[in-house]
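Encoded as structure tokens, the following chain is the form predicted alone, with no partner shown.
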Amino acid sequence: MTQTITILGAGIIGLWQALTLVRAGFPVHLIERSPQPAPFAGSASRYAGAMLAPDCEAEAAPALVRELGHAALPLWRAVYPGIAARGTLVVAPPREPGELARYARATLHHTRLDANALATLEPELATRFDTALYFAGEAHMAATDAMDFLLNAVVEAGARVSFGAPDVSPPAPGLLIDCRGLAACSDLPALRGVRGERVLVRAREVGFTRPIRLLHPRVPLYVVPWPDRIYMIGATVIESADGGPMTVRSALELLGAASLLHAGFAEAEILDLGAGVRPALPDNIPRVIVEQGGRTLRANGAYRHGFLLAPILAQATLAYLASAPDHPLLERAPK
């Protein structure tokens, strides 16, 4: 194919689509409605925890997500040098020991740590917990740093990128890949919104080095370390398409739960509070959906697996363009 491939949306899925296709030799035009110098202002991806955690996600996700998530890890490592491969720790409040046992039964590839082993990995965490699950094969990154890197790689590879541009209809001739997330709900009626909330703080008294998931009975949350003692504190999922600001109640719950992990979060500087709405399909598995006789592909439905499965969605598109056998994330819409 020599005609230009137009990609709508420079979230994590659109960035991986653009980079994979331009490196494969296709002419690519990536269009993003957010303006510069804040190129991801309209993207739900910037609110992501950016954890490559296929085994932890398996606690509530289908087995396919775990299998494809493991396949995505080497694709990420081959592209982005900022991956922090330190694993994930999962803890539960001492009064909820059954939660950790339940989580262990629902997941694979973890080690149960006692107090001494936990103190070796995260000394500051061991002051409050005497046991944890350790998922050694998982990794994480700072979401916006990774997106900035991918965007620069897309440009350096020769793709054309337009910011502050409105969405366009399918070009003729050419192929359109729609990666707009929930903005594409009029074209994908099965999409629903899933709200994700997060607080960014600088906690100078906290020295965590890997993501930590707290199985709190009311506010299950994760804490992800970013450079410069910045921590992303996020909730899991809220079934809502409301993209409005975070409420005081939500902020207090997140910060209060984080303080259960480390008292130093009580003295942290709040850098940003925000909420994004992720797109999800009924089974919470993202797909590349082929429409309009093959002239339009819709890469969508990330749910909370956007960073994890974005490279695999790009491989699904590449397989379609190469007329390869069916990919597990490739779906052809009824004619």
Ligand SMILES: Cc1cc2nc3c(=O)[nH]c(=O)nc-3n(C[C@H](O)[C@H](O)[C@H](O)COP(=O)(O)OP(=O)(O)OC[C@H]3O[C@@H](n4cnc5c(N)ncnc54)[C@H](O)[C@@H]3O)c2cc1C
The other form holds:
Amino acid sequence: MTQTITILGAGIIGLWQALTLVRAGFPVHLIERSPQPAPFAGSASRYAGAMLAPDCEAEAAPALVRELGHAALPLWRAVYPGIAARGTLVVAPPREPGELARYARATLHHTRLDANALATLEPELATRFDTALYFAGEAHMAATDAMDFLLNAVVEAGARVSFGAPDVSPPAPGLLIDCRGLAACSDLPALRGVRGERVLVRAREVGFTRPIRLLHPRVPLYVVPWPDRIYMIGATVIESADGGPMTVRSALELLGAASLLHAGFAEAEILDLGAGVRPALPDNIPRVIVEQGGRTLRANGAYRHGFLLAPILAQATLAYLASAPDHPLLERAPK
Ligand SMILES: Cc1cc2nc3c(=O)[nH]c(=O)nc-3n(C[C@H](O)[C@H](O)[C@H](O)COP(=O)(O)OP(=O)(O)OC[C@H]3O[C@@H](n4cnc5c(N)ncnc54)[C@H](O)[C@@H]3O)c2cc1C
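Could you present the same protein in the form predicted in complex with the named molecule, rather than the form predicted alone shown above?
Let us now look at the entire complex, which starts with that chain.
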């Protein structure tokens, strides 16, 4: 193919599509509506915890997400040196001991840690918990650092990039890959929004080194450590396309639950309260949907797994372009 591939949307899905295709030798033009100098301002991706957690997510996600998520980890590691591969720890409030056993039954690839093992691995968590599940194969990153890195890599690889662009109308010639997230809902009527609120804090007294999940019965929570003692505390999962500011209720619940993990969160500085809307398809499995006789691909529906599965969606597009359309995330829309 010699015609330029136009990619709409520089969220995590569009960035991975652009990088994969330009490195494979295709001419790529990545178009993003948000202007510089805040290139990701309109994305759900900038709010993500950016955990690569196929096993923990399998508690509620289909098995396919776990399988493809495992395949995505080496793809991330090959591209982005900022991946922290330190696993995930899962704990339950001491008054809910059954929760950890239930979670263990619903997931794979974990080890049950006793108090000594927990104290060795994450000493500051062991002051409040005497057992945990350890998912050693999982990883995480800081979302916007990773997006900055990918965007630079796309430019360095030779793609054209336009920010602050109006809608492409009429469509550019050549292949269009629509990665607009929820903004594509008029063209993908099955798409729905799932609101996710999160708090960013700087907690100088907290020294967690890997994501911690708390199986709180009312406020299931995770805390993801980013550089400089910044922690992402998330996240609500609300069936709503409302991207408006975080509510006081959610802020109180998330911050209250975080201080069950570590007293130091009470002294943390709040850096940002925000909400993103995850684009989701009815079965919560993302797809690359082929439309208009192959002139438009829609890479969308990443739900809670956009960081996890973005490399696999990019592979699905490559499979389509190589005329090998049997990828599990590739779907042809009925004519
Ligand atoms: C609080 C929270 C925590 C999360 N945590 C995780 C996690 O730990 N791990 C994980 O894997 N996933 C996580 N997710 C999910 C993940 O963030 C989403 O699946 C992902 O962001 C979806 O990416 P996207 O590129 O499809 O959409 P978006 O990130 O929304 O990107 C779409 C882009 O398209 C642009 N756009 C819109 N219209 C146009 C147009 N007409 N022209 C050009 N550009 C346009 C937008 O400005 C935007 O930049 C989380 C999500 C939230 C909200």
